[in-house]
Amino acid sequence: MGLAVPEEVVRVASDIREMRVRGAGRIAKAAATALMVAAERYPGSDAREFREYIRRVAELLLKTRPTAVSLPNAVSYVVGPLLRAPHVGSVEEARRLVVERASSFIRYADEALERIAEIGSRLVRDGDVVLTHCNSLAVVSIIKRAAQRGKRVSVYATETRPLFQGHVTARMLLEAGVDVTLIPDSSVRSLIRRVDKVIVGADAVAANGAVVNKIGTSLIALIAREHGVDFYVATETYKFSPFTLSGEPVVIEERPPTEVVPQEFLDKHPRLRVLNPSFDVTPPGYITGIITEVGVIPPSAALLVLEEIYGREGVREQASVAVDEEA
């Protein structure tokens, strides 16, 4: 049976699986987090045992969410070296790769947040009204440097249905002082010709330049292309999915009926079929430009912040080490 997961460590999967820790960008963070409490509370001495728990940790943050590419992303990082390493050694060195990689990653989340937060406040014009989508961290630290640097923002943000992420976004903003009106996500096409750019977070990015991202972003992006409105996504690059590159689809998650319509509506009605895909996926062609810690970048771009990435970390075969040896 191996030694039990820490509690903590399974309070943080159940928290990214029910959606109490949303958006990719914290539930990376999360992921990285619950690995490094992991590799600290291990109790034992043998470094084997250690490599098969720390494995058996990683398997539970993987099977959590599906889709957001984020999470095996930073899983590989954080544990790849280890699981990849013909031998182990001590329990300390083990331990210590693991806390370092864990603080590694969290350290350069944050500073790719700053990073993307300063370069996508340019793209935001004095009096600038701007669309967004969902929830993304990304996306309210750019508006909120915006309007630090003294720029009149005001901001459209979509309810995000069916669990209201939207209300999140509003909120921050609202604490930040920036003018938000909160709008249901069926009046976008009414309300665009209003609307200066459109900013959204980003789940994953494949090799293509498509975005995968919350439900209705596709419809928004088809939208602003209509009517001539700029569509920005913001996101980390360590959002960008390695397995896109071996023409590996990113899954769409399917979310539970009971986030659509109460229990008691489909128990009087047993026969009723409920959809609940939680993400859609945005064309290229629609996209205007990805901001990133390393810049704005056309879509087609992707394919080549891939291969610096693969280049500079093997995100690739850390990935495939994370996921592909659950045995």
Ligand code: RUB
Contents of the next structure:
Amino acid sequence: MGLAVPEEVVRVASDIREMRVRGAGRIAKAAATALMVAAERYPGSDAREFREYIRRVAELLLKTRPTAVSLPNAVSYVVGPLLRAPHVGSVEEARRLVVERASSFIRYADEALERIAEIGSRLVRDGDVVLTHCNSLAVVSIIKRAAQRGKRVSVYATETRPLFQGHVTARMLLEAGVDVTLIPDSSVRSLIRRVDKVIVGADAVAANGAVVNKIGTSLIALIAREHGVDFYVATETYKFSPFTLSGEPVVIEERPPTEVVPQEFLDKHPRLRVLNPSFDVTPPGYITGIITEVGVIPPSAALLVLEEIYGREGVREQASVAVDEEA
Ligand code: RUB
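Switch from the form predicted alone to the form predicted in complex with the ligand and print that structure.
Complete assembly follows, chain above in first position.
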């Protein structure tokens, strides 16, 4: 038994789990903020207890949703040095470390988004029709920036069933004065000839350049390939997964059947099985380029990005940061 996790932190965890906070970037920033709040709120003076308490907060956050690798990457960036340190020092030192790492993660995330908007907007030509899927802040930022630069850009936004994140994308873009056409997910092949390029976000990028994003993304990539339409992924490099280097697959979240059909329908048809995978994997061969804060890279360069971030040795180390291990 240790100190209770503060209410505010429990709320952030439940906001992520219940998808009131969603999108890989926003999830990562919310987790970093929660760790900072937890560190600031620790009332005691025992450094070892502080470390155990932070470990529990990290575990709580990590358990919320399994797919977006931005979450374990953010958590391990913020608490990894404290949990791995051979000596803890004072509570004040440990607290400062967590708060500084959390702020530097959040600052990096904001700057990365800004760079992606700038770099990605250069790929958008005047008059382009861009198709996007789900709700990605990276994609929305690119399109808003292109519009701010005076490019006439219009967007086809898929509804993104079953939870309709496409409505969020439509609202964000409409508020920025961008023309949006909302389309059913299943209409992409019928409408692809009107589209100049596809840009989607990412929840995880594997070491081989495969991209995990909202369910349906890989079908759109397939259709784009069939019609010779460029397919871009916009993502911060903290969504690149060091875990995939050791052969670990990205876990695809399974969401409840009631997101697909109402409970009454399930009650009426007890033998009905419903599958509701939330994400899918787009193979690297279908991806024209990955727009990151360090530039537009081919999917084959994903491994280089991971090595650049973690170092060759660090890649292994990062892949094994387990917050449940005794530091
Ligand atoms: C969101 C989703 C987004 C990515 C990228 O899924 O798949 O495309 O997370 O978003 P969910 P961003 O709604 O299930 O979280 O660019 O904002 O990080």
